[in-house]
Amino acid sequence: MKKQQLQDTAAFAVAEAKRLGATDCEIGIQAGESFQIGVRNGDVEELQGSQSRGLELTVFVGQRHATVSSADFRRRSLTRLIRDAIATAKVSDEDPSAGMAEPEHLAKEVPELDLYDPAIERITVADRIRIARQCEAAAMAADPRITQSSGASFSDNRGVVVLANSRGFVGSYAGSMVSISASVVAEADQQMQVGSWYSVSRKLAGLESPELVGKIAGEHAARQLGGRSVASQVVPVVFDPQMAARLVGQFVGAASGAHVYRKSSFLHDKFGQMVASPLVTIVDDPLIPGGLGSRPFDAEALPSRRREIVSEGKLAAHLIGVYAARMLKTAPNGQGTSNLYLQAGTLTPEEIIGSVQNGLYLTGVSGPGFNATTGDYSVGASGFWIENGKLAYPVEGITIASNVVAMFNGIEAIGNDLVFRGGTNAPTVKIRSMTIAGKASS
């Protein structure tokens, strides 16, 4: 379906949710194509392309409501679920907090973000397999040691957004994305390794190439092979911009809305206070043009706005949705994130690696191993010793273990190699220390 037509589903929706008794309503709809190509050992294994759509639609009758979803979008489908959600919200229980954004917290624009990419039509089923076959070669031919592929892969999807309610907002836009990724398994010593990389872009012409994609996933490989355990002790640790992403996603999870009026996080209180080092600057920004994460308003139709949650050390912004605002009695701001990143720094990952004596360059962790209300931190790792700034030798086998307050605290450098490659996204930091959970000292 084309974009004004899904529009007037939308419309037509609202309309006759009014006529039947609904005080308020609001609907998304979502329609799109993927393709997927995956090749393993030379062979496609996988080869599926589909077509989708949906829609997700919420009556208010009050402060009572309820939410429907359905594929069919024909007039007098949509009519009896209309009347289905309106009979549900009925009897369901008031919530005096329910209700959409009041109408001068909407978005009143829809800025135009570069988010879809037409050559993507263009790419045929052999240029997937191409691709992926490419990507797949160069993994294993990386490094002799790797043995065996676990696959690569070829992946696209276009189409499109809509957002209406009856407050007068309809909204809606094109999106993109295509990557592509392999993964391998190197051997040594009866020690098996498993390496993976990918690249991923709203354009075709953003992607990084398949034979480096490739090549990265077997050195990936191939560089953990001979890992060994460390003493127990506390040191420094770096942690790589896959990990340091994934700190700051945890880190930020904690200020939303939801934790605040329930209490049930570290930084529920701490508004205005210093939460990090004064090197830590933590932005939001769904504008950067063709951004992963980029929108032109977000799922509850309040306009996007570049946010920092952590201004120099300071926590400088809860994320808070419409229902967070109406417990909290404030203004939302939008509950979730978009292009989430840590500011770069000025130093290389070399400089930062050389000022370690003693201490772990993290790059893979296992387990969640995060408790939100209280900060405790305590992830199974793997990475590579550091002795006298330089990487020694791989190790695995061990847990690190702090704070996330006391390590955000601690953060001592960050990195000047911030490449967007998702949602969240971070270069190089070290930590001052942490516990290093190993072999017992002889």
Given for the second form:
Amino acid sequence: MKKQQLQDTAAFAVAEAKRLGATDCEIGIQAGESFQIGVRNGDVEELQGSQSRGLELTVFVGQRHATVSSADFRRRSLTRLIRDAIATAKVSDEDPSAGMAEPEHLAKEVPELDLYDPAIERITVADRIRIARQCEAAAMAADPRITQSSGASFSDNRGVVVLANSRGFVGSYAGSMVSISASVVAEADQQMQVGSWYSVSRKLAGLESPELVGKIAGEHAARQLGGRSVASQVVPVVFDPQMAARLVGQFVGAASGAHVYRKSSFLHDKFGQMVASPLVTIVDDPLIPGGLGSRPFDAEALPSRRREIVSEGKLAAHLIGVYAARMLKTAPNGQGTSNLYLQAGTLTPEEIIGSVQNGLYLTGVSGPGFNATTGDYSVGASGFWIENGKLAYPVEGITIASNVVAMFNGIEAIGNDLVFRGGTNAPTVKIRSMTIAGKASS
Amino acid sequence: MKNSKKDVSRELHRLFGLTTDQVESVIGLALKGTPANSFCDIYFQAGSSEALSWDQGRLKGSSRDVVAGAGVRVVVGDKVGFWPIDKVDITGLKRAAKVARQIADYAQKEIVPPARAAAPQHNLYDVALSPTTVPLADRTALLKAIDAETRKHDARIQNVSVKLSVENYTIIVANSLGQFLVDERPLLHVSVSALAREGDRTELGSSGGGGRIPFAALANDQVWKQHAQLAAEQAILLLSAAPAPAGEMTVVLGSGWPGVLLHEAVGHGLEGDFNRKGTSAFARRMGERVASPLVTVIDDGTLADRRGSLNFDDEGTPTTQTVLIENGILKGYMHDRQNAQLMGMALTGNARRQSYAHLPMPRMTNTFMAGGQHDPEEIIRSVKYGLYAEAFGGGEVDITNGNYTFSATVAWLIEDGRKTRPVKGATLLGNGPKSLHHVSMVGNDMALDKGIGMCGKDGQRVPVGVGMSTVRIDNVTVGGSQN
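Next, give the form predicted together with its partner chain, keeping in mind that what was shown is the form predicted alone.
Entire complex below, previous chain first.
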């Protein structure tokens, strides 16, 4: 569906809501196409795709509101949907903090961020299959101990986002995403290990080569073979970039505005205070051209701005959406994150591992294991044991635990290996000490 | 049970303006030119889900998602073509059929014929009144009452968040074997979070439940008051909890929701797809001992009112009771149609999908351990030093190496056979084919969870149930921070 048609639908919905008695209305629309092919053992195993669309609409009647969503864009259906939403809003409770963004806080422009690649429209099914097969073949060839494939895939999606509200905001942008991935199993001594890897980009040309992605997937499976437990002890833990990114995402989640007004996280009252080692600067930047998480405005029509969440260890911002801003009597700066990253340091990952006499290099975690209220952290872990600054042998069947406050204060080194692989990104990170639970330490 | 072709025909027309003849013609089109024994199904879904959230002493939001869509799938041996549509009409279905059948270009020519499923006979959740028709005022009143009840428990409760979700979907499954089935699937869920504060300690407690039940069953005083009380008690208990110990020790798991252990330790690893592909730690181990003789694990989609139950699965196969492990011996896998067919095994009614826009996969329904002989108190008394855990969050498993985790939210130390001090939550860790050998006692207090389970696989979420008696397991790795 064309962008103009979607904008017309949005304009109709906003006007219709006002006509039917809403005092305010906002609507978000997404429409797009996706396609995915999966191969396994060289054969095409799965072809799937869709043309889909959806709208989410919030109506306000004074300080009462209701949200509805649907994929039915027919005008008559929209009228019925809006009428139901208004009826629901009218019997909801009044909430003095409810309401859309104040006009002065709305985004004033829609910056061009280079989020759409028309080349993806032209890629053929045969090309997709060829690339996925190359990826799988490279994974299978990466190590002689790889015995089975869980498959490789090529996926892409393209779409348009439209956001409009009754306070005069209308914005839209097109975005695209393409990804490849592979997953294989290595086997030795009656032990099996799975390894996976992927590449994702806004642009076809931004994908890593299928050979490289496959090779890394294969290496990930093979390197974990022979994994064993270690004795319970307290040691330094080096988080690889994937694990560090996950940790950064969990930490920043505790800085949400809802946690502040509920006083429900360990960061709720720490604004302006040291919450991490001075090495730590965490940034959210929605304006990176072509960034995976980039967007010209957010879901509440607030402008996109680069924010430092943590500046040299100090908590520099909470993530404040429109509702939280009213609860806290402050201005909103946006409730979500876009391209979130821990700023790179100067050491190579090898130097960081080299600084550890006896500790864990963490490459995998399992389980939720994080309590945003207290910061308590406990997860299943796998990776490699570090002896005298070198990766000595693979480790699995252990847990690592601490509290996130102690962990972030205990960040002793940050790598120079920051690569943007998704919405949340980090380089290698070394944490001074965590408790490992493993075999009885006899 | 309204499941004659006439019933299906009426619902198809009411919800999508289609006739069964039209649907049959789409199925015919989808299989045109495909190899013999190819299979096609169309899954129609119409209805809505609604969520209310309560926070800071007031109704904070209401949302309603209206769904009407269909997914056309063509299965040719181990190949699948799939195209869902969210604007359902004959033109859209025909286009979807033509795209989905393209998979046949990549398929081999020799295909095992698809198995015929028995006719559905269950009527597991006959809810006269759809939960989505319950007036908002009644639902809001329940949230308000839960808030008050939770706060009443203790002055240290500072905030109460409650989420109530209700849904009701009509599902129509039509396939190339001539099956036409309709089911109406209600689902309710309430979750309560209590935030307690004392000095500089803040802790969160939670509880919840639900099922394929009428709203009145949830609004029953004894039911919702229990959730309020459990959430509050947990938050208060955590205020005085010490860090959990770290290392291998004996763990006693309480009855009910701790059965999430089984879901992670053995459930996922016994789903048909991973075993057909040989990527599960349980692959090729049928008939072998994988657990202590005390352990019998069953997946049962036929339990009345349960969250994980279905009259028929998302491919139209009646749900069944499947014994996965019997007295420690591996007995069965859970299957969808495709994997059962490719492995030459019987259908078990475990094909599930998140929605019309997702492909079905083998999934669990309600997975539990059969009860044993021991009195729960006796089990705790038998432990010199260990951990007693009764409240859990979720879990996760690596099905290939078998390592799994599940996280306790609150636990007690057991010292000299007595529960002594509360300790904070910690991740518990084990290995699927190995750790259930260490189950040394099974209680006589088998209970199912209260209806909170949500299982994720390949990005698809489906509601599930779990259950277990009080169980003693030795040599569990406990991921506390106190070394």
